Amino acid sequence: MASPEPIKFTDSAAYERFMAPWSRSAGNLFLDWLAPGPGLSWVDVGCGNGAFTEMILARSAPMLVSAIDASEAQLAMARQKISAKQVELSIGDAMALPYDGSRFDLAVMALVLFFVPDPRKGAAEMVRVTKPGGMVASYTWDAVRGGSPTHHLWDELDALGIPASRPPNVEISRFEALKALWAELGLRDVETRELVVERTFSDFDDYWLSMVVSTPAGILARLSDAESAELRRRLQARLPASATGEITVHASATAIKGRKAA
């Protein structure tokens, strides 16, 4: 069996349709839970097309947001959407952040940690650039327990014997793994929270376009016409529609926060 292609977020428009509505729903719950005060300095690691950065701006009145991502295509969309003077958008590596130590009040990763090749190194970098007493926080889809918005698609691809592209480090989405990592890095006052969200699609075609056609792994390009038709049939049978044809899908994320020792 061939290995699946690694997930690469290079088509920012497709990503906007595929994941941005999910990330905004989870991001709102995450910010409610963090309850940050105004006037703080943030680093948004793995900012993508700027969806979560925009939420920080709209809801938290930051003094500064340094948003960084490895994809120039994603950053290009972020630059189109975000012009606030307190935001700096940069290309860079989550495992080697281009910032001095103890610079930020908050370091966050929104739906990113399980994509980092070495999650420990990525989390350690967040700790390094956070001020003593500052907060280090992350949330990822609970991929191990079927909490990802794409788990229906993954399950049906598995059933068809077609390798699905998953984040490379899904185990770090487990609460036990997150708590062990935050403790290993010396963070204090560690708390976790499950974030449960839902998204309603107008009909199955809307779901198919958003969650299959727009996936960054380019699934349909790897399938024959017969495989694509069977995948569509299986997903439509799996996802019940309301009387008006709407389809509602649920997802859940594991969130963690802690403070750097003073």
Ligand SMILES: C[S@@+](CC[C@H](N)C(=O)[O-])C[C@H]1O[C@@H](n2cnc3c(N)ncnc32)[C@H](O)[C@@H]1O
The other form holds:
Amino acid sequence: MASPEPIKFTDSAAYERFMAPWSRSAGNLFLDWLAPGPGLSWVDVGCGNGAFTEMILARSAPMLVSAIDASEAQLAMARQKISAKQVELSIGDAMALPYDGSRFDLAVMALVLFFVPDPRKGAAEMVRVTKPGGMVASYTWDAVRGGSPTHHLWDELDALGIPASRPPNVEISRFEALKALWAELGLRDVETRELVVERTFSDFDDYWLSMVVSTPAGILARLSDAESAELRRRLQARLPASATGEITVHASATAIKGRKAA
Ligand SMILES: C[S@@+](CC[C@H](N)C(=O)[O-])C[C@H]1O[C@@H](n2cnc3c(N)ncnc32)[C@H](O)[C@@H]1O
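To test you: the structure above is the form predicted alone. What is the structure of the form predicted in complex with the named molecule?
Below is the whole assembly, all chains and molecules, this chain first.
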């Protein structure tokens, strides 16, 4: 099998259809679990089009959210959606955060760590910019154990011999890998949590448009008409519809949090 294209985040409208609803469902559970107080300073690393940043703002009354992403296209949508003065949106790299050390009460990555070229470096950067006693937290889809919302698509592409683009570092989605990394970085009071979510599509076409046509990997552009028709047939057979035609898909994420030593 040829190597698949790396996933690029260059179409924020497609991301909004494809992943943002999932991000909001899991992000809500993540925020419930973090249970942050009001008035904190946050860094939201890999903020994307602002799906999770908006939730921090709506739910956690932050003093400041420094939201940073490597994709100008994603940030452009975040800028359109978010005008609150507490939120500062910047372009930048999770592996070299442009902030002084010990600056934030809370550093978070929502659905990002498995995309960072070196997850250890990305997590170490979050620790560096967090104040002593502050929290460092992350979640990603449980991609190795079939928890990604795209796992049906990945499985069927694999079955057809068509390389599916996956995040480059899915191994870091394992609880064991996360716990080892948070321990190695000296974080205390480490806890993990599985976040289980579901999304209901109005019918198969809604699923196809949201989860196949809109994927950032641009899958359909790489398929012949016959392959695309076969993929559609296989997914339709795999995803049973309710009596009213709706399709419900489940996903799960692995989350971790820990405190920087005071
Ligand atoms: C799946 S999206 C998550 C976006 C948002 N946090 C959410 O929950 O919807 C992953 C984001 O990570 C960003 N990203 C990937 N690698 C990055 C890096 N090294 N530095 C900064 N951002 C990165 C991508 O541009 C993309 O917007």
